[in-house]
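Only one chain is included here, represented as structure tokens and corresponding to the form predicted on its own.
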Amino acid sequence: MKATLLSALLLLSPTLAFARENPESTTHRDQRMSWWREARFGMFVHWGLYSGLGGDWNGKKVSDRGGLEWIQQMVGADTYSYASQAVPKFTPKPGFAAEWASVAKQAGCKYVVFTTKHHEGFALHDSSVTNYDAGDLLQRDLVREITDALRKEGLRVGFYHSVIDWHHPQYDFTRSRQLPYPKHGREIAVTPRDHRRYVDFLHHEVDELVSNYGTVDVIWWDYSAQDFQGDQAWRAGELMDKVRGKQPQVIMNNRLFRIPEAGFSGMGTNAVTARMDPKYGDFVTPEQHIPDTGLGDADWETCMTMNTSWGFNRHDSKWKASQTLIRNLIDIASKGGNYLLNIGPTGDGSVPPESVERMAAIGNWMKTNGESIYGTTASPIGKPGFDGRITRRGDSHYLHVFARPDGGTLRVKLPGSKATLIADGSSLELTREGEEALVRLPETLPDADATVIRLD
């Protein structure tokens, strides 16, 4: 039988305690990222009881814009009003994760982080301490659906969790200002709260997860406020531990924190900095943006959505371009960061037509171009000359071309003897002017959405 809270404290093991106090090596760090630095291209999910209200709320639609996986904030719905709504709208059909995973790898990506649990507190897998799952309200895992069908397809597995949590009765959200929290949630909540009760249930969930569905490649935490963070919030540094200890291997992003040294300037997703000290995670999250110039030595993911909306929106219209897509991929490849491009499917799992033409288009470009992008390195002289991006892998650079330069001919201050057009092997007239070599490019460009150039 299922207890509703955690009723004692998880402990540290020796083995946890001892990592904490010996940080890992460099050497060892980058061989645990060094498949993640080579992949440069994963897919995000968002997909929870919010995906099944699709943008309404009481048969109306609430907004044609994002945040709709927020809708139980926006709306201001105490976690009652709101199950009541949503939990009946949310039925995954058979045979959505394989969807998933198949669009996935056909686009091209090497992993797939999805939402084990949002804000909205409702848990994707058969939680021990809750009864606001999957298991009890639909009797199914979906998290091992999930993980079953991406690993089929070869797919690096990730775990979204949320840290912050709407439904859960010990959940403080009086500790921040800055954290969201449904307004009639806030109104009727009028018993004291012990946070801790609450922290002992985030870490036993997240030890579920990580406990009981295998390898896991991927945990993106989210989120936490510059009031409310780190081991005052969530005890995030023994959190961490106890996650490397049951997945040594695991990647995690830096958001269980808000401060400079885990590369965040404030509360806006544009605010991040290039310094990672790594007992604080091991990538920063720029949302919905891309850095001008990367972000230095620090590893670095930009996560965006195809239109406005992270969570399935029904009246969301507004999709970014094929071409859009594939172009923001190759500029974050050329700045040395990852790209964590989101889908949101509907209540049922469906993924959105729209999603999966583009995801198609980019596989279709990944399938000529992909070696321009798997396993390289930030361009060594920034944004080029021409309209394009370059990338770099060993002694090899390509020359992404966007627009076909007046005259015809590219000049990049690269070394290079040999200049081969991608799409079809041929070779292309290279000569030299000192430090600059001179490609002389085709009448028309093979790819209207990005040519690609070897230059050896």
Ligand code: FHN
Given for the second form:
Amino acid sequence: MKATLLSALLLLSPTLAFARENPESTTHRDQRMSWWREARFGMFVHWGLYSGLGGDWNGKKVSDRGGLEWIQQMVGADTYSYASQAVPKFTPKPGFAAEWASVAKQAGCKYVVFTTKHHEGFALHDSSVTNYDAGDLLQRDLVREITDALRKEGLRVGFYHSVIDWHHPQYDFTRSRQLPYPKHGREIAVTPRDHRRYVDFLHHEVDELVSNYGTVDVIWWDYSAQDFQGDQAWRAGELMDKVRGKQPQVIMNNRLFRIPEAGFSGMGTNAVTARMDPKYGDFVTPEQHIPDTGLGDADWETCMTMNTSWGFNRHDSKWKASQTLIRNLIDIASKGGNYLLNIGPTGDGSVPPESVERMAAIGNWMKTNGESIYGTTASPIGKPGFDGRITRRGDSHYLHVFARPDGGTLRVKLPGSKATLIADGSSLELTREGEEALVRLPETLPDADATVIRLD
Ligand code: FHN
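The structure above corresponds to the form predicted on its own; please provide the structure of the form predicted together with the ligand.
Now the complete complex, all chains and molecules, led by this one.
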């Protein structure tokens, strides 16, 4: 681009120019990230046309496990056959969003990230750049309904947005061997696609979302491949600058990219590293697993399903136990990460009862023990010698005990002269042997999921 034209463009967009030439200070970044680091726990929501299909295609079960938000790709349906079957089954009931917000609030979540558009390409907002959206097909702005409901409960708002788009005629799926497409690898008549026009569309669609729905706290991009990512695939740097120009406080994940500098070591959902250059996003995104030791100084968030599917699948009964989910949250916090736990509402927006039950169980535990999660940082000594985990807040340490050790005494190499049972505020006997604190546990642990003791 000629220098004069470039300088003119930069003059026209001072924010963009500023962002590129003046990287954010660490102090400012810490301030921007502070609420997210304190939150520790968010709810993920996968909801789209796939939710109405619920794991069925042509009236038959497609699968009882795996991501059924990919059902269009699983059955190899072109976008029109897919929409003709899925749209009539997507019937958002009045008040669905209030139900989501209540489930998240009761569980102790501080933020909710929901799909504004998944790979199928159907937009939940009322868009002016596509008619494959809730505005045109349902005469509703579902993004507005959801953001209003979340804010009414004091929850922060996150937009998941798929850069992969199986509907847009110019999305050139042939550019990647690694990104999914409903007919990828099968003989289909591919008229030439101009991917630049798709990327223009993507930028316009995102601009609508960051311009028309108030403060957006998180943008959760999804997802790129090693063979197609970043500026080449999405004009990623420009897209992030535009978003920051409208939403300077926004926190964004790393998935516009798939490079080592953005915390990726490959295509696997667990192929993550502790290397997160803020130029590529704010946090690393391990998926369906918890890193063994955390990710050093990098901010990170594990996203996870409650059964095995992000989108609703009536045939998936492989639900994780509530105790597992509670202990996952503790494990993640003990390593300095956030937990983004998913629900997959049905076609009318109802939250599956199995999800409601598990979120309520987590909420009950958080009501008593939330101080051991919110605003804490990673254990200074890694995993303890007992069956449990440790989190830290300033000079206090929280011992999460999963099982009572033989003999009933906890040994831990941490400072402290006072041990308090969080469940009822009672003091426990504490003696010291050099650097080790010895805490005498009650005969029966008050909480079988995790009993918490604060060491001061
Ligand atoms: O393909 C998506 C998948 O459907 C789901 O949205 C997950 C959630 O993190 N992200 C992609 C797979 O990594």
